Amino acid sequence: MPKRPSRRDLIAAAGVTAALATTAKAQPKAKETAMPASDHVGFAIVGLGKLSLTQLIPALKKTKSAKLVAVVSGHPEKARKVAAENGLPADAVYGYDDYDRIAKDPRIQVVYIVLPNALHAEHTIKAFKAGKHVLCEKPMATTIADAEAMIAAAKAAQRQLMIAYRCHYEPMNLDVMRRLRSQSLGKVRQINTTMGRQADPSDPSDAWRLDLKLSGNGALGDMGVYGVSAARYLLNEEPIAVQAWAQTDRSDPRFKETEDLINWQFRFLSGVIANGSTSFNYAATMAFEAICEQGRLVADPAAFYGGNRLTVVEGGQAQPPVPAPAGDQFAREMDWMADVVRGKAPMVSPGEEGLQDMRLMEAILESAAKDGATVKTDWGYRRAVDPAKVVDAKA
């Protein structure tokens, strides 16, 4: 039987003045960094799993403003090998037992946390205590309390916390955002997002995702977070209520602890309805659709590492699909973080964005546990910076 692809395999297989002022009001002012503004910002990668080895470290060879300066791993031999392959000296290799030593390493300005979700808060907070900025994978944590602690630690350290929402910087997603903002097909009436795949417990990178303590919420946090986030950034609006339902076959050994198929419906004050779906037991898909008054925008795939494609349907006729411009999404994301650290770009995906998705996913699970009962979600959060206004898709 062929090996089922993991999320990483799936996604990879396809192949500023006003804004700065706005952000300054919402974000703590970071302390000045030690390096000249013209230099590259040094990144330490924490966790040498599939994403780091196949995407992040290669992307750091394509960045304009960021560079790899250190690695952190619980596997010394692996870490030394990766360091040697990337021209790093022996003292740029760290273990989790001496992670705090990064405080004395001036080469490191940003720590990129690429660990199982349950470990995000611990290593993020340690990085802030060491005086470093943090870029953290999503979902940002497994509990709301941990997410809030991460944000508090960033403010206390006067350092930047960015969550790795790469779609905020991806050209096709930015194109759709701008089309919807301009109402080129009329007002948006409905958003549909479908994000899921087949999970393979024999793959170590999937095994922890099926572990409730390590992942937090299984498919919803791993794949569903893309749909939760997409509905929000496509509309530049926050849900005011949610209803959700779950269907899980507990005889499937993969789902002893986490839910499988979850469907939800967000309601927005503007009148838009957003339907979302995620699963670890259906055909691989990462797609969204925006249905407007005079047409549809269909992104399929919408969130792969490459090969994303947009189809515009207007007057009942589908135009030829528009492929996303070539480029490395992770390089764009890390370059943005580097420019945030240097004061050259506004913070687009701060910790508060990650916290909002955490709260919405908790509301989804709460509603599903109550068989679709309405859960109100208008907590007053509003996005500080609209990606469509500040991120250049051609950069």
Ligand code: NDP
Contents of the next structure:
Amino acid sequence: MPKRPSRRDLIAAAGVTAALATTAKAQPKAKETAMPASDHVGFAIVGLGKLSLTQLIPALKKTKSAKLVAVVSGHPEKARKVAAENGLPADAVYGYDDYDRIAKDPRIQVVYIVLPNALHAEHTIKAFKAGKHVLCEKPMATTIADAEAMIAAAKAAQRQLMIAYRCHYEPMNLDVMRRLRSQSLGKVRQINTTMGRQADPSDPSDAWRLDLKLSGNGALGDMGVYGVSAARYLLNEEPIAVQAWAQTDRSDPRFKETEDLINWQFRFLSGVIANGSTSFNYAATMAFEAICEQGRLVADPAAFYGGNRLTVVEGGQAQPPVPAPAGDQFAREMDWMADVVRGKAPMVSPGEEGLQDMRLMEAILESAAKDGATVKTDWGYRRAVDPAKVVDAKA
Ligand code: NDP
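Next, report the structure of the form predicted together with the named molecule; the form predicted on its own has already been given.
Zooming out: every chain and molecule, the one shown earlier first.
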């Protein structure tokens, strides 16, 4: 049988780093951390898996403000090799057992958590106890209690907690947000998001994603979270209710513990409806569409690492697709975090954003378990900073 294409097989690596906005307002003050002699902000990468090795560490060669200064891994040989390849000294390699020693390492200001989802909370909280800022991969955690504990730990330490929502910093997504805010095609009526792929249980990176304890909820937290988040940032509004349905073939060995196909429908006070879908058993897709009164914005792909493409359909006519400007999303995101730490940029994707998506995903699963029963979701959360207003904002 031919090997199923993974998401990564289908994702093109992105090109050069794009410039960050310098127009952003000053960040509310977090406690200052000792700055190293260099004016770069030092990043430690925790977990040397696929994302770290194929995207983040290469992106740290293109960043303007962020710099790789340490690695944390359970495999010392791999870690030493990665450190040597990246010009790091031997004492910049940590294991999980001596991770707490980072407290004494002034080179490290930001700890970037790139571990299986269930390990995010523990390593984030330890990093705050060590006095570091944290950039944490999505989904933020596997339980709401863990997500809340991460936010509380950041507050107690007076340090920044940013969730690595790269689409908040990606030019095509920002372009769509701005077009929708300007109502150039009239008001938005409907959003559709489809985020999924085929999971490959023989790939260790997917094996933990199919394990309920390590991933939290399978495809929903891994891929669906992009759609949950996109509906919210496209509209700059929060859902007031959700209905959801799941379709899972339990005879497929991949889905012993997690759901496979999940479809949901968010309702918003403005009257917009957002349909979302995720699966670990359909062809790779990361796309969304915004249907407005006078036209449609079709982003397909919308959230690949590179090669995202927007088609504007107006008066029934599709205009030539607009390719996303060249740039490395991960470099942009890490530079943004570095600027937040230096007080040069506002926090756009704080822990509260990750928590909101966690709560909405729990509501989706609750509704799906009740075969589409309505679950109310207007618990009062409002985004503090609209990415469309600050990221790459024109002066
Ligand atoms: P991988 O499985 O490829 O890497 C995870 C790494 O974590 C491992 O290589 C290992 O590194 C370390 N680790 C520590 N404990 C365990 C354990 N019990 N089981 C497995 N690994 C362990 O995962 P990814 O790199 O694909 O994903 C990591 C995180 O990044 C996830 O939260 C994921 O959701 C997120 N992600 C985000 C993406 C984005 O676009 N923003 C894209 C892909 C992933 P070591 O050997 O060094 O200890």
